[in-house]
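Take a look at this single chain in structure tokens; it is the form predicted alone.
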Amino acid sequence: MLHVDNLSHQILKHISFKLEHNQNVTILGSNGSGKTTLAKAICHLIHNDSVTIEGQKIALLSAKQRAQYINFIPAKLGIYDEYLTVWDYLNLNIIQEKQSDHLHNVLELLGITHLKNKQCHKLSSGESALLLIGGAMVHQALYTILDEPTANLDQAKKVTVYQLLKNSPYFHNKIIITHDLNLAYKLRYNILFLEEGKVQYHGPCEPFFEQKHLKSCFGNAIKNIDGNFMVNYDETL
């Protein structure tokens, strides 16, 4: 179990929630609401004493133990070695020897086998996003946090990633940060909605997406059309 107990840091204000085994959560909120800051604190990229994982304070775990328990996948790939290839990057995500057996399958599932020998710094933004997800699949941490996993993808690749998040055995417990309400709705994970660093909603997906509740969170900016959530540009002018 992952337990966040009264976490406060800069914008975050007294965040508390639990994530049981075989549960997943989608974190929603406006820009600057604290979503990525919360993610970094959960995996201890921001020091704190408020996060417990499998009954142990994450602050007291070794780097190797943390890597086995939790993995944070940022929204953008930062590569500073111009010679590092896609294959090299995936290998860097191996924390147990047996995981090397999965590399070819991960490339195939993501449709990026043809990029195997391409240098990472030459990848497009969409290709980089897929590589980050591939690294998470190879890593297979107990908890995986993915920050905007579909933001730079074309429509077909968004479907691919959605299907992997729903069904792939490479992911265990997932925490998804996104602005994509359609992705959040289709995944049907529990919702954690942040507003100005505070938890305004934490619970099942379906009640969150009722029109009355959406209006309380987003005003008239979002409209539900047969289960598809659209930006209501005309209403917000």
Second form
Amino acid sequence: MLHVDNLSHQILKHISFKLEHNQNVTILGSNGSGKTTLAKAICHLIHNDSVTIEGQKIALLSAKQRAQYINFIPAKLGIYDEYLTVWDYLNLNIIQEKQSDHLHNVLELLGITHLKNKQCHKLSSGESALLLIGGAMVHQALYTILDEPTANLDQAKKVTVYQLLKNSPYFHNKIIITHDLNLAYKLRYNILFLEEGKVQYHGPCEPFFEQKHLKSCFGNAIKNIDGNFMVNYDETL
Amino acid sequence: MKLFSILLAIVLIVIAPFFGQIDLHFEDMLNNASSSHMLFWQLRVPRVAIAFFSGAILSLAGLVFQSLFRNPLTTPFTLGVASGATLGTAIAIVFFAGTVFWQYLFSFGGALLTVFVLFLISRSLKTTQTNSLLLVGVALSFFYSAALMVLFFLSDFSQSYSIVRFTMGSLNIIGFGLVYPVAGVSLLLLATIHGYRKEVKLLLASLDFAFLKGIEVGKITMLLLLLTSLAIAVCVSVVGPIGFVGLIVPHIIKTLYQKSSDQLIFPTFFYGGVFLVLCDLIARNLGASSDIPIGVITSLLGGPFFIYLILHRNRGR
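Swap state to the form predicted in complex with the partner chain from the form predicted alone:
Once more the chain from above appears, this time first in line as the rest of the complex follows.
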């Protein structure tokens, strides 16, 4: 179980929630509402005393143990080493020896086998996004936080990633940050909606997407057309 | 190609002791009592050996510093570590005249003290501010130069000459006594860096990434920097501050190999050694009445290269 207890940091104010085993959550919220800050606090990139995993304070875990429990996939690859290849990158995600045979499989599932020997610096933003997800599939932490995993992907790749998130045995518990309401709706995970660093909504998926509730969160910027959530570009704010 | 360059390098190392101002007489070489035998085994071979291991240490240390500080201009030399050693040696020359032992000890102490000062300062800098650390290195170097000037005024003529001679770096050693510690330290450094190659690779990829993969970022960085600095301190105390090797060699190796850091460790070590042997070979055979100091040769090459790096380091990013 993952437990965040009264976490306050920068924009975040008194955030508390629990994530049981085999439970996933989608974090929604406007730009600057604190989604990524929350993610970084949960994985301890921002040091804090409020997060407990499997009954142990994350601050007190050994580095190795922490890596087995939690992983955070940022929105951008951000590799400094200009000669690091895709294959190198995937290998660095191995934290337990037994996973090494999965690497080819992961490349194949994501359809990026042809990029195996390419340098990470030369990848397009979409290819980088796929590689990031590949890294998470090799790492296989108990909890994986993915920050906007589909933001840079084309439509077909979005479907691939959605299928992987939904069905792949490579992920255990997922925390997904996204702006894509369709993805959030299709995943049917619990929703955690942040507004200016506070939890506005935490609960099941369906009530969140009711027209009335949606309007209270996003105003008229979103239109529900037959269960698809379209951005209403004609809306004058 | 790779095999060819390794063979070429080995040939270079093997023939290097045969060239110098005094011609060797091959027929005397096997005669233990001859001057050629003595020259070859007591001067030339130890000199090539210490050149190789010093070059290897300086280059590998450069690679480690550049990787950990993520800046191609960061080397133990540009951060002022070598200047610290120089000041230490100068203090020993002026106040403990004549005893070589104190020179080594103070030189080692000066380098080590500089490393600790850098550590203390780098703790209060953010990890992204490596440029600030470089500036601290420059400031330290200026401070040491000023202190060195004071020592010049306190010293007599022969002491001044000894100090100047040390600052130029010298591979002039007699016998193998000093080769062993330098060789031992260089191999220890190589083994350690090789042992931590995955950690270095992770740290070079991204600090957050390394953290998430279960690396104790602060601890590992500290350990590697400390060990590297120790190796540098040993090296500088013996051969003096030989500049820019740690800047030039890792950069050339990286450009040629185009591989991630873990595959550069052995080439940097090996070709770093070969590079200094080659520089020394040039220094010894330019035809001057006495050898041109090795530090002068490397700085003549390194100064322009440093500027080249500053002009090109942001290219392609």
